[in-house]
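Take a look at this single chain in structure tokens; it is the form predicted alone.
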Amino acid sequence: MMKEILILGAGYGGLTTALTLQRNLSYNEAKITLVNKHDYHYITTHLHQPAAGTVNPSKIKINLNELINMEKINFVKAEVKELPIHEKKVILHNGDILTYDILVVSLGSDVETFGIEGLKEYAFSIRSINSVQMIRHHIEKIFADYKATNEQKLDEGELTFIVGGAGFTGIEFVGELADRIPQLIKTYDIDPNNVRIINIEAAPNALPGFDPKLVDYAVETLKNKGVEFKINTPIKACTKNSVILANGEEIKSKTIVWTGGVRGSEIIETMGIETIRSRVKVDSFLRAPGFQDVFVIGDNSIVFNEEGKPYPPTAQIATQQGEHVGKQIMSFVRNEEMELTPFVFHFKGTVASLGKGEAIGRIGNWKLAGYTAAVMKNIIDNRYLYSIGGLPLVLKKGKILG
């Protein structure tokens, strides 16, 4: 009897797992099912671009039927409701129940609010195609409405754009927003002195953990584009028209975009096992503790480095986890048992965009800044596109992501 492999989520980890199996298993070796709430995969690391309006959302979206061989993999467009893994089943929102021999959980993330009052109710977040479309339309509407009223509303923060969090997503978003704002100013004939972009970060530095000299370069580059920074300044609360900082300062704004953190999907809490911020502390083989048939990867997993510190959840580690799990499952399908090898993360470098033609990064021992770093980011993006869809996908999407 063919083994049933069930993969939940078509983000970086889940998709890479599915594609690894698709490339290496023949049609009759296993029954593979991929469940995802959308019929597309999107390039999460580029959500900041359509959010700012510098790229159309469709350009970072890839239909799964372009990537998945539907004769090898059964795709189910559905949303997962519960994961009672002690009963070896998955419950979908439509009431369907799926069973498995091997389960791969890669359901992505939810926004982490850190208990900040009003954040969930009043702030936008960059987390999906739908969410970035909302941000883009909101920003354009703010400019249009401001022009239509022909009034000065600086005391109401009408044209003040606040970005909470100066990590990767926050820095990349303000870089794109700083490129987009001049276009909107020109379109609606607005005095640029009336527009503010403010990046607020609770940590002592922007881009925590990044090389200090590269961080300085990034901050100066963005300041020259008009971005204001409030570092080492936690947000205490959000209201409909402002943010209140821990020092008591209130900044009026009708546009607050939160990029300050994520946690695992809340669905992980239904697994009936111990979790930390909706993430599972997996074993060295990426399995849920106590389960030989359940792998947990991507934003849903916690993996520790040699120093005992957790790796940050990134696309890079998720894709490596997906490939690793795919190879483990292949051994199970063909040999009736897992040929388990511990997962080892190989850090290949990281690059953060600062807007068009600007970036910072570290590749091996090289520290890059400016146009050179931007070119390297484009190479990294194209490498991922090639890994999932070959040259045709690079030719179709690669230039857009440059």
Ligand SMILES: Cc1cc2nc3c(=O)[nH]c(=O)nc-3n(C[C@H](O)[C@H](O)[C@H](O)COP(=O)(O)OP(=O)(O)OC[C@H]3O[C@@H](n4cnc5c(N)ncnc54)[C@H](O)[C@@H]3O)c2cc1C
Contents of the next structure:
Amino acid sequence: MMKEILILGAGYGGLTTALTLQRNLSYNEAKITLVNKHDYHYITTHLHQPAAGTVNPSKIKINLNELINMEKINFVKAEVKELPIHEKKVILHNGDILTYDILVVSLGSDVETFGIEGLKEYAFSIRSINSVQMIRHHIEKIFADYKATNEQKLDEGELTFIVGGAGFTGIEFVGELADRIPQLIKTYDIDPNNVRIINIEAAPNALPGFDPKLVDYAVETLKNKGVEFKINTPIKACTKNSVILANGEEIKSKTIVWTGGVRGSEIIETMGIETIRSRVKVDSFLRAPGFQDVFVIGDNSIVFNEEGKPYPPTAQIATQQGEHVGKQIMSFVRNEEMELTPFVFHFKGTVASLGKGEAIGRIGNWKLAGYTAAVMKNIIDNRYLYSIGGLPLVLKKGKILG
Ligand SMILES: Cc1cc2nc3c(=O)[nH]c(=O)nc-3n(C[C@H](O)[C@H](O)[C@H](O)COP(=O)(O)OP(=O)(O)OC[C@H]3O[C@@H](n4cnc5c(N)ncnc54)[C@H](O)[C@@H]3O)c2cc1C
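Having gone through the form predicted alone, I am curious about the other one (the form predicted in complex with the ligand); can you provide its structure?
Okay, now the whole complex, with that chain kicking things off.
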């Protein structure tokens, strides 16, 4: 009997699992099904660009039929609703029920609001092509409305753009926004002094985990681009027209973009197993504890380092996990027993963009800042594109990610 492999999510983790199997298994060696709610993969690590409006959203989308050999993999465009793994099945929103011999769960993350009042209702988030299109249109509309109402609304914080969270995503977004705003100022002929970008962070520093010198470089670079920082300043609540800080200060704004945290997809809670912020503490082979047939990877999983600290959820770890799980599944397809190998994460470095031509990062023992770091970010992006779609994809999409 042909073994049935079911992969949920075609993001960094799920797509890499599917491509590993596609490359290494022959036709009809296994029945592989990939379920994703869209028929495209998107470069999540670049969502901050279309969100700010510096890159068209279509540029970071790749149709799955350009990556997946549909003869080898059965692609199902559908939304997963529930994961009753005790019953060995997956329920889709359209009512269909899927079964499997091996399940790979890689459904990405949801926004973590930390219970901040009004955040869910009034703040935007950077998490999908659809969500960033909303931010992009909203920002453009704010400028158009401001101009149309004869610039009378300054006291209402009409042109104040608040970004909650100065971690990786928040910093990349403010860098991009600081590049975009001057274009909008020019288009709508608006006094630059009326526009504010404020980045608010609860922690004592921006970019927690980065080298302090690189953080200083990032903050100075962004300040020079006009970004204001409020560090060590928790947000208490969000309303339709303002952000209220824990110190009581209220900042009027109609644009709040929350980048302050992520948790695993809420669907993980339907698995009926123990989770931490909707993420599964997987075993050393990346399986859900107690389940030999369920792998959980990417933002849905928690893996601990040698010091017992969880690795942050990144595209880097998700792709390494996807490849690892793909290889273990191949051994299951070809043998009666699965050859299990413990997953070991190899940190290859990290680079955060600060807008066009500027970045900071660490590659091995090298600390990079400025244009060199931006070039390195481009190389990392192109390497990923190459890994999923070869040279044609790098030539097609590589340039715009610069
Ligand atoms: C702006 C931004 C910048 C980032 N920059 C970096 C970076 O520079 N480096 C880095 O390593 N990491 C970065 N990250 C983090 C990285 O993008 C994530 O850790 C990574 O995408 C996780 O991969 P994943 O496969 O778990 O989930 P995703 O890549 O999010 O994939 C999940 C997939 O599941 C699909 N899906 C979700 N729910 C359902 C459902 N119910 N039914 C069917 N399909 C569903 C989604 O459409 C998506 O295709 C960044 C994240 C953001 C938001």
